[in-house]
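In the block that follows, a single chain appears as structure tokens, in the form predicted alone.
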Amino acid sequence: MPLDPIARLRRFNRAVTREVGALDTSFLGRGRPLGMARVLQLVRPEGTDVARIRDRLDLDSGLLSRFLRSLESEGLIQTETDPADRRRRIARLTPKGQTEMAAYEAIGFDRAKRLLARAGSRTDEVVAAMDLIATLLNRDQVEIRPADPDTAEARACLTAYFTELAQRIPGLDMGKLPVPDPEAASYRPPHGRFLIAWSDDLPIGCVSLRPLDPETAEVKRLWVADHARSQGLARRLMQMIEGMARDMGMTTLKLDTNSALTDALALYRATGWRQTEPYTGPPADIWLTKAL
């Protein structure tokens, strides 16, 4: 008989909970509880809007407004009323601030080091698990930005796209691949577009747009990572970046697929893609259109 689901879950919560010293008033042992320090982490040197801090922490204003009071007191940040809009506050790493944020680091990635080692040969295994975890618990935080396709971030994106093509399609010669994307020029503004979906700071899906005439455009490299799915972030990139093509004034988009990619097509006919006339070669063999 399997073990119970729940109690599986709570029991990996204490080990977590353990691990990362959530319950130490002095975390990494540089004197602060855990929460503070993960104020702080948020914090840059250019400015962090406080409103955003509180948000990605979940955390309650007054308790925020007291490590922050705290951080100041020790000379790590600075806070001041955004001179754009009053309205918000700004905080700031002050250098030493930067230079405390540097030995959390260095502590964070040793420790992180050491525990992946324990996994041995099965380390992708467990990354693989955490990373399917960590995106389970931020769903509601996932971001999607506007970024430029030349990024070394967008190129990952690109990357794991092709390399999908490759695995899913019978017959597709990675090495035959356009890696890097030799369009992605094209998806760059003020003609094109390309989205990054943010997971804290992990990029795990991408879409692009370019134009094919003033009222056409094509949508091209839909990407989740596969810990990502099955969570409505296709669905989201893609009614973002139909949004961005009716901001452009286009009038019809097209795409072409493959019919392994089952997936996407299923997504891409639930959302009023239809058929059309073929306007690529291979490896397409389905090609989609949709009115705005």
Second form
There are 2 protein chains.
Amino acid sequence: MPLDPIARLRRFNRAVTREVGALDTSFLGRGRPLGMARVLQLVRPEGTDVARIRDRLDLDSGLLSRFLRSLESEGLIQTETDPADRRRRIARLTPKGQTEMAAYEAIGFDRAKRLLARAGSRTDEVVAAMDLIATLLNRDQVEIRPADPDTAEARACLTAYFTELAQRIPGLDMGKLPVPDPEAASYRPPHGRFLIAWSDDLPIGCVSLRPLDPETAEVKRLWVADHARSQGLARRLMQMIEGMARDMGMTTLKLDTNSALTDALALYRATGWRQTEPYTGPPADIWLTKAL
Amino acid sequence: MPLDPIARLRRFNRAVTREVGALDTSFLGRGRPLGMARVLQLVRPEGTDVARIRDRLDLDSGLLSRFLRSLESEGLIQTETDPADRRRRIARLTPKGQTEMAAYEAIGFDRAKRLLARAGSRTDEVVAAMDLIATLLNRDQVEIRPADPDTAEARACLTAYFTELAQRIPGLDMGKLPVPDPEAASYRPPHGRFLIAWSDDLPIGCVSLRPLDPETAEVKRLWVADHARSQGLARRLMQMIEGMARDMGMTTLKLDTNSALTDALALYRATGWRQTEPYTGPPADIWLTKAL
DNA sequence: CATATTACCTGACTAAAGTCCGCTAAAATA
DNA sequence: TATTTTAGCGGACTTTAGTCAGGTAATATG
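Would you mind giving the form predicted together with the DNA, to go alongside the form predicted alone above?
Now the complete complex, all chains and molecules, led by this one.
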């Protein structure tokens, strides 16, 4: 490389700082200081805990309180005490607030669109680059949560998973995932489980579990987005789904895979999975089991 | 893609905003408000125009003036009137200021290093992603300047160029560029020219010219960094070097290239270059000429 | 049940950033 | 040469962000 990586990172930092600064000032076009705009953008129509806002923005209790009072007097939000703990308060967007929020959204959306347009024919590459960097920066904040296997996000994960398989296993065509997924029920509690890993609202991985018999379950559809690899996410997903299987009273896990998926195979081998008899057909050519 | 590109860009924006904010607060460790620290970082030991600083940071004239006075009274900078226009002023780092700057540099360097370390085995990919994004954001600020063909930056361009050629032309091994480059003299004024395109201090492209006879010159070593492609930079470089050849009194230009370099070829064909007799050997297999 | 803790609020205060205006001196322009 | 414009300076002022202490009501804890 012509210039050392650290110098390049700092160049990136400068470029992006300028961009972010411009974004900040563009939010000022609505006659409201930035701090208050930021608070407003965290208040949801369904209501947001005041403590959560304070936590997210790392604001002083007194300062936030004044912001809320100010937004309230503008008629953008309402606050009410949390019935579950009457010391806590919940802030809720009023219809007027929702209109105002939509205006902020439009500013952000517009800027994003214009920036992306500049990328021209390389848009896909640029988006992939942004994914890689954002995932790296968000790394400590990845959350794994159960999800319904037939939601849009779950389906997006599975589509990406099938695409990946088709690329890596020669001659494979899995076809398309039908809508609705006829197998969804077996991945849904109480029978099975479906987990999605989230990085700031972007799904970056999934794994699922379905029962074979009362004591045996099968792990399926382990997928990690390209930009999220090499960060131990697959391992975390596997640990979590294995833990769930254990909690469900399963004693044995099985999975089938293909020898072309070398990285997944290495993970399985390193975490206690052992070869077993074939129990499915192609494209699987390796069958593993693990006792819980 | 599981999520639409604009949402992904905004996720990137959020991730990066947090990071930039953290960098800013880390600059506060030296007992100086951020605004002043930012000004200090733009003052160079050789001197920087005050107007340039104001322009870069978009500061009010009065505010900047106070910052400068404050930095001056700390003994970090000196200001003097610009001899060329005695209304203007130039700020210069004192030795004490250079020490202080070095401390800020160290903070930034350290943060960058730690961030990069997090990328682990994917460091190269992450750096490439950052280059792509930074180049996109800096696009309007690319500067093309003449350079000596035997400086470190020029050599870095040429090394990248040779690597690229070796990748794209099967069976080619150009060997290494000797130090010092024995051909450098012919690319140096008054005989020839060497141009480098800069994006915020990172060389992202080059082109050169050397004389064949008093009226004919040869364009050589046209290179654009991968992350800077599809933005018309090659065209700008060619326009500029052709203009220089014209100014030198040349009437004919020549170049040789290889049919594997389809994108370069398309550019040449689209800008008035026509096929001509072979005048060099392999790896060239196409020879072009253009009348000025 | 007494006491401690927590969540939020209010008011007083400070630091930093930014705006506005008038001034001077130099340069550009008519 | 008279004028207008430009670059920078400094003072008065406002806005924004942030800190801190004290207070109230609800909840948690021994």
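Since we're looking at a predicted model, the values are computed, not measured. Between two forms, the rigid core is defined as the largest C-alpha subset superposing within 1.5 Å. Positions refer to the first chain, counted from 1.
Core-superposed comparison between these two forms: CA of residue 223 displaced by less than 2 Å. Once you line up the core between these two forms, the Cα of residue 9 stays within less than 2 Å of where it was.
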